[in-house]
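Heads up, the chain below is alone and in the form predicted alone; it's given as structure tokens.
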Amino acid sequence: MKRGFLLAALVFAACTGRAAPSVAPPDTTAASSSSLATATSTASEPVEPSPGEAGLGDSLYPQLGNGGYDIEHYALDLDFADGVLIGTARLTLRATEPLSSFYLDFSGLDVSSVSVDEQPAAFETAKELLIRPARPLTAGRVASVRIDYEGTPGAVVNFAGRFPVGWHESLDGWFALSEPGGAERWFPSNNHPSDKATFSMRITVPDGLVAVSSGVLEGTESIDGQVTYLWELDDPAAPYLVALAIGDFERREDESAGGVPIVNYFDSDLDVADLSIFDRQPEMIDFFAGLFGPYPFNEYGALVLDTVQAPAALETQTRSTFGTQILVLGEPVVAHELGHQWFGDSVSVADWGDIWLNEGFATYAQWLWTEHSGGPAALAAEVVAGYKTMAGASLIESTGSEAAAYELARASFPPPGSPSADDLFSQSVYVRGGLTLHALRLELGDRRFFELLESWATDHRHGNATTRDFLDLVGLAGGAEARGLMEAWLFSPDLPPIDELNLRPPS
């Protein structure tokens, strides 16, 4: 198997006669707007305050996130020592409907007090944090919510598959990996990508340790054997995309030729040879900026952990998180996580059922870097290897025939536009997602294809989008034939052919 395709297993990165989709694309428009829906009222029929919904109705995880408000900013004050986290979260939120109570995603730590606009609020803790303000919130009102909490944070079983999410222990510290639902294990949030917000973080740790997060380090404060790190994330982020690690890190700075600051944090125990895969970060940033539009954030960097607990990388915003084991994949995994900064972080899904918009795009960005480094033949090799994987080539020995292997692959690799809730990070959303974009490139030609990618990244910059939004853009760029091609790749159980490379599923 090609090294680039190991990533899909380890990481969480038309012509007439084409196959038509047998399943219609789902309408995720409602999910994309549910957290922002504004209640209406008339003078004769005032809307009475009511409890906010405990869940946003996501197509895969309906209980993630909460209804009735939009969080604009998180200010987190975290003090971590001896395995105990003492936290104060100050949330600025805007009610989108009259609320008598509302929920936050938060579990596993003890809440000592809650206030809304400096007035004590009643609260309950179970699977979520239920808050009843002293006065109901009117639609449009901006409120300040404070939650004080503490405890020993930990990880939980990941309902989306793969390894646990939440708070983990490394060899010399701690770190968070939160996709899709683990953020609730260390701070209260509206934990869904459709509600993005800015972040300010004060992270206090014992002297000798370093606290790393997303955004820009604005300064440090030292007192009584402790150091406080002040991080600011000025561009809106989904809660699961906020990085956090505490440990023995070395800070290394660089800059791309295009002027993007690069700030890496490498665990001091890692071998320099293992870190050489990050040497071309400046070139990668400028290369992708030339294809997708300007880099969407203030700075970029890598956060490389000394841990074997998380054999993965995660596209945490502005500073991608890498576990030690994933480094063996080399430059492709670096390119994959960097591509996510445009596709997944800046342009975020409005519904987890559209995960291919993250992983398929990042996989194709990875392949584009392979093409940049090795030429068209290197890209073709990746596409062929990926197609064979989706057609079940690795299953032939166990099934006895290509046809039987393909049938097993059809069952094992659902179409990327229809992922399953308990296996969100199936190889299909990575590999067939990337193949989907390559098929579109062959259909449109390079000029129109890359114009489309840049439009997608620009039009939805710092926002949310759906598969239907992408199909609409494809329809504008290539007409009904191109859109039909995309629908086949995204929703048909059958693997469409790539005639240009003589690739067809076994019959």
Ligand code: ARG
Second form
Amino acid sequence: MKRGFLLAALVFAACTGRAAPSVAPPDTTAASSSSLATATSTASEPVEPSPGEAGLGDSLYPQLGNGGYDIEHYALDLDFADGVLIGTARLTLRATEPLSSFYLDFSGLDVSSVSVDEQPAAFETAKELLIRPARPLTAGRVASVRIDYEGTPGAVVNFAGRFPVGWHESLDGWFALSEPGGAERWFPSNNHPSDKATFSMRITVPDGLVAVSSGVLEGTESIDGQVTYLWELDDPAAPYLVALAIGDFERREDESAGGVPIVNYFDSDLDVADLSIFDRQPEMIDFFAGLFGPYPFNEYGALVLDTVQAPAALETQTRSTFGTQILVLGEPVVAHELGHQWFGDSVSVADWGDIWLNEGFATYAQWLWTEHSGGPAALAAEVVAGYKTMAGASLIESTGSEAAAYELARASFPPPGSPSADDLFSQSVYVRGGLTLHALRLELGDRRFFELLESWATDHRHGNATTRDFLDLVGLAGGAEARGLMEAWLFSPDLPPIDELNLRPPS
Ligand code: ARG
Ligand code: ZN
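I have the form predicted alone already, so could you send the form predicted in complex with this ligand?
Full assembly next; the chain just shown is listed first.
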């Protein structure tokens, strides 16, 4: 994965002096508990409307998302010119409990008015947007919430990673990169992967600029020196996975042999040679569809930016976003983001603490592509290199011995099943997460392993899943032994051995 960050990651992890995490799987059910109030109310005892919570109780980021409702659809009308964003967001939401008020995750822009079902609503802006409808919402009620806003969008400190998230300037335009919390900087949302919704976007920019988002481009409208791009995302997406870029892009269309339309947007200033890493996307899609089940959306593509602001890629739904510097990683990063469309985008986490279900699976998808294009030895080399990194290979010189390096590695690479909130994208989540799946493959054999991967993608398609769901599936496929093996890989401070490749931690 992101080899360029390894050093920074190591330095960062080493400085935090994190304590060894416990081996028990964390409770990841908190995100769904907010709907319990509805289930326990009865017709004879009406529940008094009360304020919705300002967070969903996520195990890593309790403040993300909001309680008391589910969003079904976002219609965003965004007008961006001269650095100013003028937005109208129309949200269709269903109250899951009687609500006197509720929150949306939104910050940094000025709200001018809010209405609920066309009635003006009182609102407050502080860290989030608090809305008090003229009349409380009854449980089960579908409401239409309109928010008008305006301002100069920007980025917000990223509590989970190494660079700010939200709205950024590129060399010839602007873009959003939102994982995990940045969406609040450009539209109001229930900003948590457990509440996925469909999106319609009208994005208006001055003539000469192109506005790219997730989904399918339904058309463009030109009036008075401005052009409006109409994007439709009709499978549910988590807010952080909605792509947005405004700039000078070339649209390039392709199609996989299996019939998946591919629509890439490449910044016009980029070197054609650097873009050749996307040539095999059609073949990759069909390869992954053969392993994981049909591609989950109706279109795919790459959105490649000309920027030095974000040394990363993000699996934005239907159209993955790539910063310029990440392109040096080549085809593996292209396969990684594509793999996320099944694992992360279609099957989403219900709690950020289960991030390895995104990153471990995408890393393994990337390794499967390496195996497909380079043969079994290429996969083995990847696994061996990943294992050695996790065992502290790069720390031997500074610590003086393999054993001392491993001691330090144990602190730097906490087990992937229990990441810390300030290091969501740790090397362990990616690399040990990928090794976890390789260990499962060796335990189950190829036939049962690939059946399991396809079941995982199929059973939770367009939904949410937890590490517990994964362990249950492993238990069904491979019994208690396979489940125990997975628990050790995910939660034990020690690195389990891979005997087949003669890999074990230094003693
Ligand atoms: N999910 C992205 C990927 O692995 C990583 C995003 C990194 N973002 C960050 N803020 N550090 O493809
Ligand atoms: Zn990833």
